[in-house]
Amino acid sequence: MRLRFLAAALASVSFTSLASATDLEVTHWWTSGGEAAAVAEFAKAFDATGNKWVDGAIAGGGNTARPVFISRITGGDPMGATQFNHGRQAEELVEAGLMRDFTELAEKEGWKNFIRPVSLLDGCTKDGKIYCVPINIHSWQWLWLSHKAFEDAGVPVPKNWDEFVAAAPALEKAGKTPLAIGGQPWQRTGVFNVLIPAIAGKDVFLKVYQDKDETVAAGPEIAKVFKAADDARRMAAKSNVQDWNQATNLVITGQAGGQIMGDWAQGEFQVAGQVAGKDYSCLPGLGVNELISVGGDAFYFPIMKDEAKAKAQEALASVMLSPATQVAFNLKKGSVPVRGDVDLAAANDCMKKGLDILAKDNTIPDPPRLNTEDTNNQLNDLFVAFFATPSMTPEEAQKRYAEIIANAD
């Protein structure tokens, strides 16, 4: 009798689950090889709930995809869930009452007990309510180096930024592009933002972006950073690719010596079958100041009137933070899980470096978490012009930079 009762109960649960299951469109900008492999882990885990992940990827990165996502949400055609970066990108959507409040689910599952650093969950919180699901920790502060490129050039693999700059002539003589940078605006700004804490230090970085200190932005320490950016501009002069993963591929294939790019580049090395420490090296903080920024991605869930889709949103939010999914996704993405209670024994050498730095709390906030989108766009415009215009001096660029910081929100 008890077995029949249990079977009936299980059948009822299964029927209820299937009856409420539905398709849920999820939008994001993960389209490179490593990114696609990672997002497939989310889709697989969500599909296992009985619902169906409907992929809404838009190529071209956040600058291309984000305006489309926002337009759909504000225009009354919301997706079930959408990716944004940690920070203030969805702030106005939350303030307009267009995003779901997940406070109840977060309290039920104890998100505050395992999401680390706590600032990631704070970034999802508005007026005490939680509006997003942080899914990973990404850091920008990495220099990726091709062992093949330096071997072909007959010089040792650099151990820091100065050695990398010094090796540039040998790389050029061997027909290599010293520094690979794609043409997307955010890549140019990202390079500069990595150079700040590496060259000028953490305190200067925080005074500029956190305190919006115009005097520091116009001062001698940032002048050193613009000198380093001038070196980067010269080394990247023949980097004629557009997308970040195309630049990474130049490093993977030994056509370029290195790339300043976030740890998501690891996914591309992994898909290519390359091994950290053997085929490529990674220098956190450019081998100068070993710190990392704490940024990454989060998912927001627009309010939907359809009850089945609303329940599917909750299922997706829950599964994204499950231990198994966190490990599977982040190992392929190259990022670090937001859960502090998962086993990362399978992490490669570069990820272990990042985990060690994170454990020591040698971190800085990601600039998009400190700046408005308007400020970020102004910085993008400046660095597109700087990298594309050799006649623009570092002094001229720094003057404009200080003006942007002085007027930043």
Contents of the next structure:
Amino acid sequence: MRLRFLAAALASVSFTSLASATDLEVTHWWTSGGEAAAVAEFAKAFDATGNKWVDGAIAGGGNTARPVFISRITGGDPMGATQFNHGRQAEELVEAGLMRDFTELAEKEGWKNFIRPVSLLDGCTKDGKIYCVPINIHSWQWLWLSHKAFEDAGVPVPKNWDEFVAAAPALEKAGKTPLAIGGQPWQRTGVFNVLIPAIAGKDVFLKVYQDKDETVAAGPEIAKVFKAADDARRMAAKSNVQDWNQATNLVITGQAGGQIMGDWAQGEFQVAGQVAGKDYSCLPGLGVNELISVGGDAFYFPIMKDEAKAKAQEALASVMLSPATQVAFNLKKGSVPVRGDVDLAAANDCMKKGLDILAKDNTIPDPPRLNTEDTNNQLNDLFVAFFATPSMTPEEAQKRYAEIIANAD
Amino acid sequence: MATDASRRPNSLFRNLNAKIASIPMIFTALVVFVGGTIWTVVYSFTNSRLLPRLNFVGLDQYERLWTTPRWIASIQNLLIYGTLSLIFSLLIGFLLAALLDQKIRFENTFRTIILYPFALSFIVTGLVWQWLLNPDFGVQHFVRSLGWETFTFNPLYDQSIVIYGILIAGLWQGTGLVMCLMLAGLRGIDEDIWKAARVDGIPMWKTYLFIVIPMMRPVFVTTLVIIASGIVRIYDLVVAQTSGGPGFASEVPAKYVYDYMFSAQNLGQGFAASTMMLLTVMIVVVPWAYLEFGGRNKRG
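Moving on from the form predicted on its own, please list the structure of the form predicted together with the partner chain.
Zooming out: every chain and molecule, the one shown earlier first.
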């Protein structure tokens, strides 16, 4: 009797779990405070559709997370959806037919009509088919400055890169690290990639990364950039943190003067309760050349055999692009929504600056969209060595840089 | 006639049980090791990126490999680490074993203490030594707090000596095992040899150097193989201690292979690097194996 009762109970349990939500595992590398708060918005919105978001966060940044994603997808154990930076990171997975084609859904919902700038969707398109969902616009070209650090040092908050370099000795005298750069390789390369358009301009940037022009890479314009990188290296000599958010934290607490980091740093300032313009300043394009790159994160959906999961993938894709989720997510993340038609009254000072530049279309493509991961890795190797080796001259580094660009495809 | 046949059966069916039992291992060795090796070498001549593709590009990957500063630095580090690790772990291991062999009290206790680090994985070893060598918490901090304010010892943050910081951790972890192997070898030496040497009035160090060590040759060979294979595949210790830094001052070949295969999505480059690692091992092992085993056949 009791046994039969138990069996009935078990049956009802398994029945309910069958009938209810579909679990969909979503993998990403968002683990800092601001990022986690943002991704929780996605989870909330997705759970509201009657499905269940299973969080698969991998700590340690994209370089650690991407190999895990890729080996799971190629190894036949795909997750429901996964983050990549749109561009060439998932290029071959798409070519190999491992990713789901979302053209149908995109046409039904009219993604082309509201995703701005259009180039974002181009980054997801391969042979006329759409393979990913862009969810935010991130730009790298920001210099974050701590008002407290400059006050303590008794110098005014700089308005551009040159003033910042000039203020470095005063900061050092006050016991501050002038420039905080985390130890992870991508952060060092990032700093350099930001310096190129700021110091040498948009054309040089495009010639080097889009056309892979090695004579420009070895030329006098890039030499100036390496000079600036040399300054940055000197200013960051005492910066001994690893993760980018630890470096941002040095700026938030006023231990460091500034940090060159993408607008995702904004999420950290927000979590810490800081106010743009009062506690910290942001200088797009390092205050020299006001342009920003258009890159960011996108979600890719590996092909899944399970019918219910495929349905849930579609639900997730449309939820991620819905106006309400876009605003909620991006405000927490510090990025700009991909929809041109949403209300951003809640945007703060820095975000408005970004939107302004975006409206003027002063944009450049993000390096990951132009370079393969292979090239990015080689650049990482170079800049890790450059920033850690004071005896490596800018000339030596530039020679190697030109070699990498010459071999890139 | 019949008895003759039963005495000399077909050699294929001799010890049939043993042969059947070893089929899985033979299969594994052929398919996984040899097959995988050949596959890797073949694909190292292609321009495979994220997924393996048979698009041959000749020696391009190798040319690129040997013009990459990081790979050159990795090879140099491996040479330094390998040579010193081999010498010091054999030397220290043998000395410890010889000391323990003096019929001391609490031998078991000492043996356990010295072997204990070997029970830890390289990751744990690496983290422990990262803290110990960290100038803000570790040895330097401790000595400075004792009063020597200018004492400086931060190998992990100095490019020119970082590889020695890793060597210290590697030796700490591995020497215990070498000691145990050596101790077993020493115990295998017949007591009578010692007595004979003593009767002849040969000093102890001479007995060790000229009689005992030559007799322990097989133990040394085994130890050498174990240490050498550990050296070539060193990866986790570096990742845990320095992640290859500062700069790429402590990079090692295995880490280059991993980074290019998975993080840089360039399988061809990773395969070329791993083929070079295999080649390096072969250059050392093949002549040695030829001398060791080829010679014995001739004697036999």
